[in-house]
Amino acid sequence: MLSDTEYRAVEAFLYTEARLADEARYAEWEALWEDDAIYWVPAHPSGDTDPRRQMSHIYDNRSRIATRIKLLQSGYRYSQEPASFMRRLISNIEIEKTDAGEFVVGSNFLLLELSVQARHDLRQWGGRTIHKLRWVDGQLKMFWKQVLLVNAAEPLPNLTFLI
């Protein structure tokens, strides 16, 4: 059974994680991850695929997440230099608590990205995110983030920011 306090903590985590990604606060965003992390953006909107056998836009373990962050911070990821201006809305939050005391959290999102690196395009990204969270030393940490883009199976523009 999920308490009101747990619901509010998980909801606050989602908002914080989104804001850190939107504001290109990479080190703080990376600190939200556990060591057994998986960050996955399937190339199909259902997510009903096997990332080890089928193509994904992103399929990072903790080491690859760290590499992604280092590249974004280096200034050599030219597709995000300067970083896109972004804001996302989160809705339809559904939280399940597992027998192990972890949380499986589904939410819908709409992300606006102003790609300022070249053409100043305003892009819209939408979909559903599945987070898996656990308490570690009194703080929620994520060990799974799956982003199911509505247009995942279509040709996508640059996806080098944190989605």
Given for the second form:
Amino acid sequence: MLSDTEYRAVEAFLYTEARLADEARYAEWEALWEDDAIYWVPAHPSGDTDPRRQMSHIYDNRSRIATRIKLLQSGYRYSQEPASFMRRLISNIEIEKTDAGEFVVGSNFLLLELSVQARHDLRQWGGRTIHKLRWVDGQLKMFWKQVLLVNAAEPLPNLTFLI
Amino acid sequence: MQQATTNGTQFETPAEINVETLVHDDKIHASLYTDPHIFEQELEKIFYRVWVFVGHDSEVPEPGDYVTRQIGRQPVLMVRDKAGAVSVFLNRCAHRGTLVCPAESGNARAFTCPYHGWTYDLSGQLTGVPFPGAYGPDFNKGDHHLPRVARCDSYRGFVFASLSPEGPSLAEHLGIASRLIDRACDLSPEGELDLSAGWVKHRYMSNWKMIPENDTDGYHLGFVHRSVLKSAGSQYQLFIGEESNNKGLLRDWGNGHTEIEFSTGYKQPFEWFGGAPDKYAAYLAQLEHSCGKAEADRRVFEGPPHALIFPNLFLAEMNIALFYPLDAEESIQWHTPMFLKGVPELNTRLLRQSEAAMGPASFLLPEDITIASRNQAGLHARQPEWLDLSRGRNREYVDEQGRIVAHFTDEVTNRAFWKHYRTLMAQV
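May I ask for the structure of the form predicted in complex with the partner chain now, the form predicted alone having been displayed?
So here's everything in the complex, that chain up top.
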């Protein structure tokens, strides 16, 4: 059974993670990850694709997350130089607690991105995110983030910000 | 005279522009990237005439398997029939023009139009017309088949279509550049590719021609891709820095087909796959079994091609990409990893490499696409009128196979693209 305190802690984690991503606070966002991380954005909206056989937009382990962040911090990641202005809304939060005391969290998001790298285009992104979280030394950390974009299978503009 | 609006300024454009006057051996006119009338001519004279890459036969392995694609603005359907043959049809009901197949891929026993129920078999024959009694005795179902593209042909699984009944054959169009496709296929111990991982689609706000030009432009590598070169290990490190240290070459294969040759700069086998040959011992053994040790060693040293097959197929090392022009200022690129038949464990690694290299969230292409968007914005400035293409003209040479060759950072590939473009656009 999920306690109110646990619900509030998970919800606060989602909001913090979203804000760090929105504000391009790369190092702080990266610090939310555990070493057994999987950061997965399938190329199909259903999410029932096999990442060993089918293309994903992102299928990062911890080391590739680190590379992704290094690129963003290099000063030469032109597709995010300067970083897009972003804000995302999170709702429809559903939390399951596993027998191991971890949390599987589903939530919907709607993200507004002002892309400012070439022209100034306001883009909207939306979908459902599945986070998997666990307590580590009194802090929640994530070890799984799957983002199911509603338009995952369509031609997408650059997706090099933290989705 | 038609009115065009470009960058907020109204100006008059002649209905028929003589495009060949805008392409010279050493310079091209900026309007080639921005003028919507030129774009319309390109659809007619390039995309609706030449051999355009549609798909790969491994995408439709079973009878009834299909994929839908576009040639320019025209929707097409690639399908494998009961006898195993792959055909390309225009995706349009012969009755009222409805898309007979709205899905992107799948398997069908027949295609039934949802509008009035006309039904076509897998070879495009009209087999069913509801309430046929209302048509007169002259009505013949054989006259109303699913329209086929004028010509369809394939080379080692790559299916091409031409919407023109006349012109060079596919073999003539590919010319000696068919060897680039061979180079890709011959990396598989079975000699065949498997493009079954699905396509990732990337939208970009620039003229379609910037992508084929950029695909085989070596000059930009150390600049546009500085973030990845600074942040991650990459074989491309061998091709940046001082020109004299960079042993890569560019080649013009004729008919607009162009290539960056990386292997002349490689120092060991499998450099194209991140080095570490011992990791690939099982694959190498399979390849040796199929073609002998010396040939296998040559293939794994040389690696895959990095080449453009004019106009819309990019053999992007271990990826296959195709692109679609939408209008003068917007385009789409699709890509998929180039799986090799017979080596599934290698293909999983390929998948992860492909995600890192290409696509909207990858480590390479988003930079190209951002710079292309900045090019597109900049080209609306009306001065200078011409873009210089002369880099390396003083040091290019023709090799024993008839290819024009130049240094990695030269512009022989861009000149090759535009030379063929001018030939096509000059045709009536």
